[in-house]
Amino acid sequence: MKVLITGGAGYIGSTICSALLDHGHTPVILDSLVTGQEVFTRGRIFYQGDIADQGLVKKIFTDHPDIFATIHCAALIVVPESVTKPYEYYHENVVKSMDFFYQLATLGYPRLVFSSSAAIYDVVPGFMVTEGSPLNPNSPYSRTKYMMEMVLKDFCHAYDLQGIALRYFNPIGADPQMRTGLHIKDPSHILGRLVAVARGEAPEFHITGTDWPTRDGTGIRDYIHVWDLALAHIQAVEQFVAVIAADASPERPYSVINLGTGQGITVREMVSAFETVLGHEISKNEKPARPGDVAGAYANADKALDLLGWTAEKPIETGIADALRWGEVRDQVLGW
């Protein structure tokens, strides 16, 4: 089948598109490169564009009427960032995405996955979440997250549209075979920044926080291999129409599901994980919560084994090994 990724040339949407071309299907990507990389499209059916832009994504549509669902997620993502530029991120993340929603309608095509965020939850106690628990996103960046949940159950509500949000955790590692991985210079994730520090282009590895209320302080996350998120996608798109069919009422065709490892990581975890497969200690310094932070949560993930029949597959370890040696190649691979 063919799906139509926004965002195909970022990190995460280059990795959906490769899992797509190994089980078979055709991506189509839209992505406007302000901080994707076209080297991750080449060979691959590309739009440089918009989402923004109606006549070019209804050229998208007439070049290729087969598009079976789409796959949003294109978006800004840094969250101090989201903080200090506000108007920005309501601007690329919401209205945007808004106005491309509801051209999806009135194209004729209603199936979408969307690429939500855990960061949207609350705070709860022992901090494993469920696509029940409450929701209190903290900066603007989750709060585009949680606003276009929002719209898009209101959307398939009022419109012809079918949507599965999938709650992302932490995404880390990059595609096996190496064509993609993280590709931003100076990466707010925390692997990306381990990574810059053991290849000497940070002099320190930041633990942002040490006073919440987790088992050691630091905050406590779900780090889930990118390639692991990426093949979620496929049981997405393959089994949409069934998922809608088990996890939505008719008046409301929409279902969320969360994408994680069930396995809750502290930061200072993360920290000597890497350490251990890396072989030696890195400089490190502790610093306060950076804008935006949040004691974080994981996942419970029973929902996307019980609907797509996925389950995280890949350790800690490996998102770590792979993202090491991205680092070895990026630079040949972005052409930097």
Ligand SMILES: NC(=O)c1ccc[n+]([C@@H]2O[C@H](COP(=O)([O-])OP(=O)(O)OC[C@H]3O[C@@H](n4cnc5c(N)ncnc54)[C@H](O)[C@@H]3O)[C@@H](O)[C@H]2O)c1
Given for the second form:
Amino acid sequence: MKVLITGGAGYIGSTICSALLDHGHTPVILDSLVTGQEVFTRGRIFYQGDIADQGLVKKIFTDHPDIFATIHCAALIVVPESVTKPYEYYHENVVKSMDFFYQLATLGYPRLVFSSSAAIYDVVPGFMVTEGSPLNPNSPYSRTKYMMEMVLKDFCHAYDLQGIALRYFNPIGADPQMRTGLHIKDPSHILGRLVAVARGEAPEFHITGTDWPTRDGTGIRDYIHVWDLALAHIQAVEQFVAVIAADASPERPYSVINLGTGQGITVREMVSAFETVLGHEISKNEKPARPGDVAGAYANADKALDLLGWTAEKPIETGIADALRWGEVRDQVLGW
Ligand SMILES: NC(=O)c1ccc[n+]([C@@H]2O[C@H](COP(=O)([O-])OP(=O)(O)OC[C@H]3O[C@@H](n4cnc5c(N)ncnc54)[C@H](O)[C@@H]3O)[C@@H](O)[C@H]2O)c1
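Please move on to the form predicted together with the named molecule, as the form predicted alone is already shown.
Now the full complex is given, and it begins with the chain already shown.
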């Protein structure tokens, strides 16, 4: 199967491309490289450009009329930056995606898988969320994801589009073959910061927020290995027609699926697992919660099992070990 993948030079998109290739499929990458890495596209079909470049998008489908589905990963994704630059985030993630979706419908390429986020959920008692749980996106970034789900749902009703929105929880790790991984110099998320401390690139790890109503007071998340996440996309594409038939109404061919492990892990538990994998303790300190932080959520992953026949398989220790291995090869792979 040939699959167009926007953002295929990014962390998750490039991993999905590797998984597609490993399963005998052909990814066609469209990426502007605004944050993505050219090196992640080497040896792969790659068009450098913006999703808003309608001439280029048309050319891609003229060159590859046999594209079966599109996976739309392209986006700006840094939450604090979205607070200071909401125009850029709404423009890149909403305005451009909306025109891109409309162009897919117009060109007659209706099957679309959308990278959504668990960041759109409200905090619920017990912290486990199903696809029907209340939504309450709390940053401009997460609101762009929420808005694009709404746009896609309405477009699927009105136009010739069929959409599957995949709500990712917290991806960790790297491609097990170390072809690609996280490419941000100064990552703000937990595992990136732990790896930085372990590698001596940061002095100590800050446990931010210790009085949340969780079992040990620290925030709770659902850490999913990025390879497991990528494999879910293989299922979503291969079983696209069946998923839509099983889960969506003919009037609105649109489906939403959580991609998580189904297991909530607290920050303290993550730090402890990290130290176990590393083989020694790291320097750490407790700090107050940062503005905008939330207690967190973890996935009810039943729907992914039912519809995609997919379940996350890699334990958190594997994600940690792969993140550490990637930390060792990253500079060489990226030419930093
Ligand atoms: N990383 C996470 O924790 C996480 C969690 C939930 C959802 N997601 C979603 O997954 C997707 C991929 O995230 P990622 O972590 O791989 O981010 P990333 O920054 O590594 O990748 C995004 C890619 O999109 C490209 N891009 C951005 N705007 C573009 C445009 N207008 N035209 C063409 N290319 C463009 C960038 O160059 C980059 O290669 C995003 O949609 C993100 O919202 C990520």
